[in-house]
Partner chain sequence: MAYQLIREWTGIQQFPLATRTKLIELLGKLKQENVNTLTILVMGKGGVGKSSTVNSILGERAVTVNAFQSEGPRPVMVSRSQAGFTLNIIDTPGLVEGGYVNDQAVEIIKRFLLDKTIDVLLYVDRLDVYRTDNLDKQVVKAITDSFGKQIWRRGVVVLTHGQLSPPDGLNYEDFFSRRSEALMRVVRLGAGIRKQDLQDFAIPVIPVENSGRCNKNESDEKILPNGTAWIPNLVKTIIDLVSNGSKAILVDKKLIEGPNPNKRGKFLIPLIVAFQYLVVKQIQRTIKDDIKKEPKVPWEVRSANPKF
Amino acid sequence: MASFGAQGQLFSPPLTPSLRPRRRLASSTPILKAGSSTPANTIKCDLSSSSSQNPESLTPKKPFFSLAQALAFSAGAAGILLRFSPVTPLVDIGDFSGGGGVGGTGDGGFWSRIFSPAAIAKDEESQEWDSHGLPANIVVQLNKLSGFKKYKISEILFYDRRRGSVVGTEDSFFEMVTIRPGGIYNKAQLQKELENLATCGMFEKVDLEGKTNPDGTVGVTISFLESTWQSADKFRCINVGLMPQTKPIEMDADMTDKEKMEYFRNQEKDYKRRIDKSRPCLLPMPVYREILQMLRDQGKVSARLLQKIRDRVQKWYHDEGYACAQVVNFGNLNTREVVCEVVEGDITQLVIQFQDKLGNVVEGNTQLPVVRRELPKQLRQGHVFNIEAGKQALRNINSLALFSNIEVNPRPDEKNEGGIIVEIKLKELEQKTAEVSSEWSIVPGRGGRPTLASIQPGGTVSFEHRNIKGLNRSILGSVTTSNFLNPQDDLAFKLEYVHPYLDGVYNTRNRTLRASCFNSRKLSPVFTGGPGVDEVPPIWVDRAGIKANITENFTRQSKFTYGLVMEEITTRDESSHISPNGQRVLPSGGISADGPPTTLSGTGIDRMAFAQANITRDNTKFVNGAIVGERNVFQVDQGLGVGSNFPFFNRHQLTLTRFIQLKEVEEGAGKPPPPVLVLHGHYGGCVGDLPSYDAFALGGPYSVRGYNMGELGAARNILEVAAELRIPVRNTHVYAFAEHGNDLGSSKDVKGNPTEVYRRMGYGSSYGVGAKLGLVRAEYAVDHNSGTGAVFFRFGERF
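Single chain coordinates (the form predicted alone):
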């Protein structure tokens, strides 16, 4: 409510009900939502007591503000108070990527469409209106208008008497006017508009008059003298959230001058106590200095200057993500210090609710500490609500993979003025799931032609029991084969138990235990022919065993993993027979099995136990879809001397990758990504006992592009270097690359020297160009050893 007072006393004349929705201060209660798989997030900040649940688009927009919502002005013996009364703020404030779930429409929802100026204009234009019935081009005072007619307003002009000119529509005073061109109003509504302007405290004097037009419409001119106060050279910003707002008080008209002066002194003391009880606001010193410079440049404090200060203060808050912050008061206006009172949006309560599929509140299976530990500190009670903290909470909770829908919904605390209650609404996924995925592969029959009997059905059967005891523990299993009709040939399985919060759900240390048993089969790249060598019969490596490790997460992307692996390794030929040696094709066309030994024991079967550790430091991030930053990975496998021939070894790898942003770009939805230079290095080494199947293979899509897997060699020590330049093009990017791999002369130290046996070089370089097509990399790479090029299609990322 706007109010006007004199000599430190507040009066409260009623404000005219808005004839259309006025612009609201840029604060809004975000509603963050995540869908069933990946979050689709919408945020809306609405500090009204009855917040609409229609999500708004997160497209960033410049906040708009209005002084006409409600103002209070009080001139006292020592100071003046100009009030921006709390209003219902509404503004779109941001977005981040996601798919699925319930998303915003981007147009503000149903109510925004109903109450938009365009919608109201259409409704008003459909109303009947009356011609003024007066001669054209004459000035008519407001009190001369008929109280029985509806006048159509053709235009609205603001005339500044001090400047002696009409101000443009960009002037901030236009925000205060609720009537607008094209609207239809009666005399009472126009008089109420004038009353609002006269009592808002922004004008020393304000008049409204009309000018008749030949077509029967009326043009409105609002002439005014802007309010001014003495100059100030100090500025203070205070947080008055959770403090009772100053209430307008009527002063007894029968007071004597002495009683009035005593009243003013009491008002001054009350306001000083209010300032002393308040807390410093979050505004940084650079903004303070900027506002002080505005005060110095302006000289006298004016209503326009206060609007600029308010806009600058609120812009900083909203740019920094404090979406529910708003300026409510300016005090001490007739002193050397201007006091800006801000309600920042203090969180008073955090509520977590579980919902069923219909949105009804139910008792959830997930224990609350599991959710609470994922919340940033800034989203907890006692902190100021920040949009980025809400988004981070949404991402963290979504990463648990326990919920089909997530909402982070801040709303006003009706019991604590200026407070925010953060509601987190969760819909849980089913605890037990099973899935079957199938694929059909056609293999040659007699004469090379496929027959119906040779069509092999393959696929994967998987199941999961998640969130055991509500502590996010889970059991996962999968069985995979390329032929369900004869699965014993290549049956692979994995059964894993995951136990997070190893140190307790209340402990901040984030460690997860994983224990699994497995059986897998992969084609070995060690037994591969080099250039010009006839096709080498493949060797398959079967691994079966158990594995247990503990992963400690330092950040969302950086972690340390350590554990123990016990496995049995069997090498087989393409007929699934155990093969203790590699094979080669003889000139006669026959196959000889006198190649390099495939296992450490020489029998085709090895058993071993080793410790494994991996540390990852990753601070990469996405800038408009392009990854930038750095990633370092160090891994060690340490043999324990347990198993076939008592293997004792140390196998280590170091990978360094840099994603260098070459150009600064503006971040935001729809903005182009920057060009990026990728520099990559990988070193691998091994000392001690090394079976052939664990040798480092050179060549392939994730080693040196332009070569087949292992085409350059197999070695104890390798060094790979690569550079890639990525240039954004529309919704993807093209790139050029150059890579080199070298065995550092260690190929001969691999048992049986498979690099020499299969006539591989031991080193190689390549260069080429490529384009990212969705999930596929289309590349043309030149093999520098032979000088020939080829086109490759690969899935996933190289780095």
Second form
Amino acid sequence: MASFGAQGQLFSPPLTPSLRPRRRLASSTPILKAGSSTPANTIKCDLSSSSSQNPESLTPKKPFFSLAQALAFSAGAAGILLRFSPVTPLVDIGDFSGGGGVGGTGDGGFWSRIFSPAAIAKDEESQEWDSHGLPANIVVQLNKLSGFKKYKISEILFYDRRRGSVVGTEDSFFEMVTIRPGGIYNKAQLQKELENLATCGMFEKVDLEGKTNPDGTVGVTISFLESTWQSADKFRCINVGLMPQTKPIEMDADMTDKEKMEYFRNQEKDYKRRIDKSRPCLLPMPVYREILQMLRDQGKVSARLLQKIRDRVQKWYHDEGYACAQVVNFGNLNTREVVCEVVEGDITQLVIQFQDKLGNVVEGNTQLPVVRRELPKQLRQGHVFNIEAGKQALRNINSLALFSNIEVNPRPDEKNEGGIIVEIKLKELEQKTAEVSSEWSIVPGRGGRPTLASIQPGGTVSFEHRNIKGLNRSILGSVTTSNFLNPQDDLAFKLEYVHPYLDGVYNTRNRTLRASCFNSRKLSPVFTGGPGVDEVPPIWVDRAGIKANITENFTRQSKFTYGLVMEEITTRDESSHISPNGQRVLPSGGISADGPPTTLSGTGIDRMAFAQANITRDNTKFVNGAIVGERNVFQVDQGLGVGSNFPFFNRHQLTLTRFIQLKEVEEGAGKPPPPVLVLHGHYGGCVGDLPSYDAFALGGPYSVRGYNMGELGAARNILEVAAELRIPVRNTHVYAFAEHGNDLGSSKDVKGNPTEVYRRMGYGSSYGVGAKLGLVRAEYAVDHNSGTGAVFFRFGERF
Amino acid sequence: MAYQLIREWTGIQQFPLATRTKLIELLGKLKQENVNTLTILVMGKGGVGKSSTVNSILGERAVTVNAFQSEGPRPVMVSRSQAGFTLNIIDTPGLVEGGYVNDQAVEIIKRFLLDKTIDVLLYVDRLDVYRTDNLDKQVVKAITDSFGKQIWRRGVVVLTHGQLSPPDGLNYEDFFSRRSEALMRVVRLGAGIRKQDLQDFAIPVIPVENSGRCNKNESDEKILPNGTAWIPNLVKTIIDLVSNGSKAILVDKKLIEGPNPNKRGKFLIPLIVAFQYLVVKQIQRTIKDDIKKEPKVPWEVRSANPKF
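Can I get the form predicted in complex with its partner chain as well, since the one above is the form predicted alone?
Expanding to the full complex; the earlier chain stays at the top.
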């Protein structure tokens, strides 16, 4: 039964229902189950060797570690499983017990001797397999082997009868054998193996013989005759997904020639019809051409060639992310055209289901359209499943921050042969959370040095009500103080309501309404001394107010925000007294409170309402971890003339940043990032009423590095320019930069001229070098005004 | 402080007869021009003899002078009337403290002068100092910044300690002219007077000697080594300056605080907003273009259209 090859016939032996061995050829790649009737046809998709049970998915979510989120792919039982576990706590119970386990083995020498399985192992081993019980070095036919013995296979040899030589393990046929040297098999298993090899269509003839070894093991020689067909010069690839498998009619052994002819003709006709019905493949022309070249070079179509073609086609699919695509068949052999049948993995259904903590399917709170709008349309019914689309879905859903665990899982569709059901399994986060955390606070002191404020019980009380009505609306509030014993000093609160999908959840326009009520306290950079000026008494700017804005997201990075702000600004001195004017230290050592006015009203308390708009155009992307592209931000605050002294102003800022890639590099994981030149310009200006707290401060880590916040001045109009050259070094980069900030002579246009009062230059440059160490930037910056340099450590990026 | 009694100018009686006659004559000239008050602002670094000069002019100890301690940080206005004519002299604290111009002192002076008219500025320095430095320039600049450049049209540079014996090889006139030249250069720099404007800003330089040991001539007038009686000379210069056609400086809020930058360009805001609206629209359009142009990943393009 091993030789087939009827004219125009399927390459696979259609007479046997078992397609298993052929399918299993590709068991190392993720393939979906083909859906044949026998359970043996189930093929597991193994993406990686990692275990399917990802312990991370069981860990509770803590928003704190959101940076440690990782994409984890693991093999599912029947398909590819994209699993997303947003949380990777640094220490969890699992790790702890693991550590304990290590400790146990460390000092467990004694115990291990007692409980060592090694002593028993020998007995077990001898019982595991049986000696062949025959004289050594004789050749035994498979059917001569005893059906009751378990044979240990010492080696497997492949003997090519056509070539008359033994083929090496690198030969493509080798992967078709499931038995392994050193394994233990009984006769039935070996027979099954042979049967499988015989029916896979690769061989015209195949035999299995044993050779007895003196130590009781058996060496196996598989001798075969490779199938060949007439040469072909055309190649065609068809998508047979969702089509029923051909169910060939049994060929009766005692058919007359005429009947046989009829039978073959019928089959040919059926196959033509099948080809016509099939859908075109995604396979692009270059690959076609490549395969044609292979056919032309080879001359005769051999089983090995077909294997090569299969590998090439599947490689293309898998490289492009069509992880469920699989070559299932070659047809039309012995004609001029080779037909390659592919199941591409068409999505027949998209299922979104919610799970509780134990993994039971539950009715979720989240409304399905909220999830559905995050899915790329390539995951919808009718598209070919692509793992990249799956990843995209995973990322998008994760950005909703509603789920603790997300799985995108393609599963073969039992009812539709070759179809894929994409299952999205979601574990919802707790809707309501409340948190109390207490801490000591470290505040930036003078000159940006961290200072331990005091050892007082401080902390945050926060609550969150997420995903209200299942539409991802949320209310969150928090109260922070550095001293719970005396909270009136620095109570910071925030209450925010977020309302996404303002235009409806089905509308593609993505606008989010945010309303919040807030307060904040910041050290004013306006009341800072220049170089050589003794400490200037600080002014704190307290803001409290309400804000409502609408954000429209155009892309993940580009967005437009507009809204209204109403706030009360109070300026206070160090001892929390309201101060309408800045203070200065007199040369005599006294303090006089007649510096520049802090507020517009002159009372130390301003109220104002203004409209705010901010548009960000961000085309940046990551090239091997280096940011490349451009980012432009334009922001306008328009005073409405409502408030103390009827503030009417227009405050505008334009920031342009270019990240210029200096060298073309190959993209891919582990490849080095390109050197990047960063050019940055920032213009800020104000027309109309300008209170000191809204003046633009020059100097500081986000303005002109090498200076303290506001050390260069506070002005009505400013211009900052910067250039930075980043050179990748190993996993990080070093950089050199030069920056300049200028008040454009507008310091005097700020009431009271705080720049001059505190003896600041109004302009300044700096240059320096630095290195990025994880999240921290360490840099040495030279302040050009005084010519002195200093080392700074900063968090985050400058641009 | 705001309203001080205007006292009779009794000090004038203390002057020798010759001086008195000259003064009354000069003041009478002023009265003929319908000028009834004269306000003189005296400014300069600390310890150069501002207060002494004031006392000398008035002929009485109107303001306290202490040899070692600088006067109080407040300006003082002394008003004296003589036959329906009022002379106001404003003595100010020294502007320099710790090597810097004391902004606060300037500030206080400005506030003190609010709503007053300054007819003449006396910028006082010493004759017996050989050098000028940047600090002098800063002081002049501070005065200019406070009251505007125009005040120098009514400015007189007064050099105290006028009775000195110049160093070897120089006669008094030479020394005086060189010192005043050096000082004038500083004033020109500090006040930002350009060369072509020099004609308009002909600032007279007058030496004075406040010391009691000042030489006197036969009519008992205080004289300088070159023989001029300096008090009448100074008053004459002042009065000449007043009648030279330039305007007195009225110190008002605007002058003190400068133009209100918060008011400037306010009427343009609606236009600016309109322009910004267009900018935002333009950026929005660019973003839409970006989205269109964004390179698509092959799998996105390939299965853009479902097959069934």
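Not measured: the values here are computed from a predicted model. Numbering follows the first chain given and starts at 1. Throughout, rigid core stands for the largest set of C-alpha atoms superposing within 1.5 Å between the two forms.
S.K.: At a 2 Å cut-off on C-alpha positions, does K315 qualify as shifted between these two forms after fitting the rigid core?
M.R.: Comparing forms between these two forms, the K315 CA shifts at least 2 Å.
S.K.: Would P691 count as moving between these two forms, using a Cα shift of 2 angstroms or more after superposing the core as the test?
M.R.: Superposed on the core, P691 moves its C-alpha less than 2 Å between these two forms.
S.K.: When the two forms are laid on each other by their rigid core, does F158 show a Cα shift of 2 Å or more between these two forms?
M.R.: Yes, its C-alpha moves 2 Å or more.
S.K.: Align on the rigid core first, then pass along the CA displacement of P280 between these two forms in angstrom.
M.R.: A shift of 4.7 Å at the C-alpha.
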